[in-house]
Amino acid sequence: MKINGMPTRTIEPLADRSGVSIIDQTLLPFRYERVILRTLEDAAEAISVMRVRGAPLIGATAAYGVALALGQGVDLHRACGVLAATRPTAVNLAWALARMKSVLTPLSGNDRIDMAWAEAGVLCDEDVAMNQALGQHGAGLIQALAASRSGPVNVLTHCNAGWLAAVDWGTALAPIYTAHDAGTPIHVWVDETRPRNQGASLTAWELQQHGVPCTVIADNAGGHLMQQGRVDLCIVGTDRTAANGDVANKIGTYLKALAARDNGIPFHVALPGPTIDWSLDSGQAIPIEERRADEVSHVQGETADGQVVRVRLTPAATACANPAFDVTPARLVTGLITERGLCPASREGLLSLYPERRP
């Protein structure tokens, strides 16, 4: 994907392996800045405070965090433990760390360090390839709708599941980018996605960078637009999908799925294979991260003179709850979009694409 017309990845190692360059997403959309992660602590902090976020990018950052840690002389198991504690819901984090452990445990010394950097790079390249393939499969849904109408296809998405949430391409936005690049008329309704406003600040920014028409809406406007016939398709991402097709995504996704079902609108979830948690039989077992109350009570914005400020929304000392994710039952999901194709949101549907996971 592009920033100011230049192809860009969200995470890139420095040539001398002294650090890893990331986009500081806490500053978007007001400022685009890259920062350098140089230590295990830098990587863990970046994941925890959401300088990087989105399940695929969290996994990629954790992999490079292991490489940084080994260069510091940190024990492999300690490094993985520190990184694993940063975010509980996104399964790509545990998946990436398990992969790094498996590859690195037989090695030692410089061989282990060299392999850590190499494997993290391979993991990132695979992420790009998977999400590009996912986009090609999902674009067919948009193009089929476009063939039956004269105007643009209106797609509603929730949170940010674009290339900022991955190494490149993204998940839910990959079909949108692919269809747009192929000339399909498309317009995206972008949920603001309270409380951290990833839709308003990140999805809208990256869609504009790529030239995709979009409109930001308040989270509670989605159901109204569906009732008015102004939404043709919903596509969202997921941080963890259980083996039965239940999906955990940013808080508010479940309500969009309910509204879509009530209005007969297709509701698809886009995910690469590593986001499937085959160990969980149901989404009810997915751990839901509870984040800080001040993410609800405060909001960040830009003043007319360009100052980025943070202000309180609630009365002082008001209690605020902040569950970061909810679980949408598979029965409300029209279908899953993966790098291997489309399938029903069910155990058999997933196994039809990933037969190697059959007992």
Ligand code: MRU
Contents of the next structure:
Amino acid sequence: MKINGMPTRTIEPLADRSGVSIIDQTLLPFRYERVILRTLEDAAEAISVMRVRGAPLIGATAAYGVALALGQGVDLHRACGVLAATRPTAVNLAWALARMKSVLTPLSGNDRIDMAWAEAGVLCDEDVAMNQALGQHGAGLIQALAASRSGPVNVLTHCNAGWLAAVDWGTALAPIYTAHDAGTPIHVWVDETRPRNQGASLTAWELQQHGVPCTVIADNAGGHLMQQGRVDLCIVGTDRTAANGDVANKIGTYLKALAARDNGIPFHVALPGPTIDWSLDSGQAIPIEERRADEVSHVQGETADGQVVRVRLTPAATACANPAFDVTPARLVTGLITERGLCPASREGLLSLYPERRP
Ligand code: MRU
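The block above covers the form predicted on its own; next, return the form predicted together with the named molecule.
Complete assembly follows, chain above in first position.
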């Protein structure tokens, strides 16, 4: 994807391996700033406070975090433990760390460090290729709708599952970018996505950077727009998909799936293979992250004179709860969009695309 016309990835190693450059997403949409992660602690902090976020990018950052740790002389298993403890829901984190461990364990010394940087780079390149491929598969859904009607296809999305959430392309937004680039008229309804507002701050920003028409809506508006026939299709991402097709995604996704079902609107979930947790029989076992209460009681914004400030919304000392994800049961999901094609949200559907996982 491009920023100010320049092809850009969300995470890039420095050529001399002294650090890894990321976009500090806590500053968007107000400031576009890249920061350099130089240590294991930097990488873990960036994931925890969500300078980087989104399932694929969390995994990619963890992989580079391992490379940084080994360069500091930190033990491989300790490094993986520190990174694994940062965020619980996106399985891409555990997947990336398991992959790094399996490749690096047989090696030692400089060979291990060299391989860590190389493997993190390969993992990132694969992420780009997978998301580009799933974009091509998913674009067909949008193009089919476009062929059957006049005017833009109205797609509703939740949170940020765009290129900021991955190394490039994104998951839910990859089909949108692919169809848009092919000339299909599209308009995106962007759920603001309280409490952290990833839709309002990140999805709106990256869609605008790419020139895709979009409108931010309050989270509560989606059902009404669906009833009015103003949503043709929902596409969201997922942080962990259980083997039966249940999907965990940003809190509020489940409510949109219920509204879509009530209104007969297709509800698709886009994911690369590493987001599938084959060890879980159902979404009920997916760990749901509880984040800080002040993400609910406070919001960040920009004043008229350009200051980025945080303000409180609630009475002081109000109790707030902040479950960060919910699980949408497979029965509410019209289909999954993967790098290998489309499939029903079911065990058989997933196994038809990933037959090597068949017991
Ligand atoms: O808490 P976040 O911002 O990391 O949550 C991100 C999401 O919920 C995305 O929808 C998910 O990672 C989909 S994959 C791009």
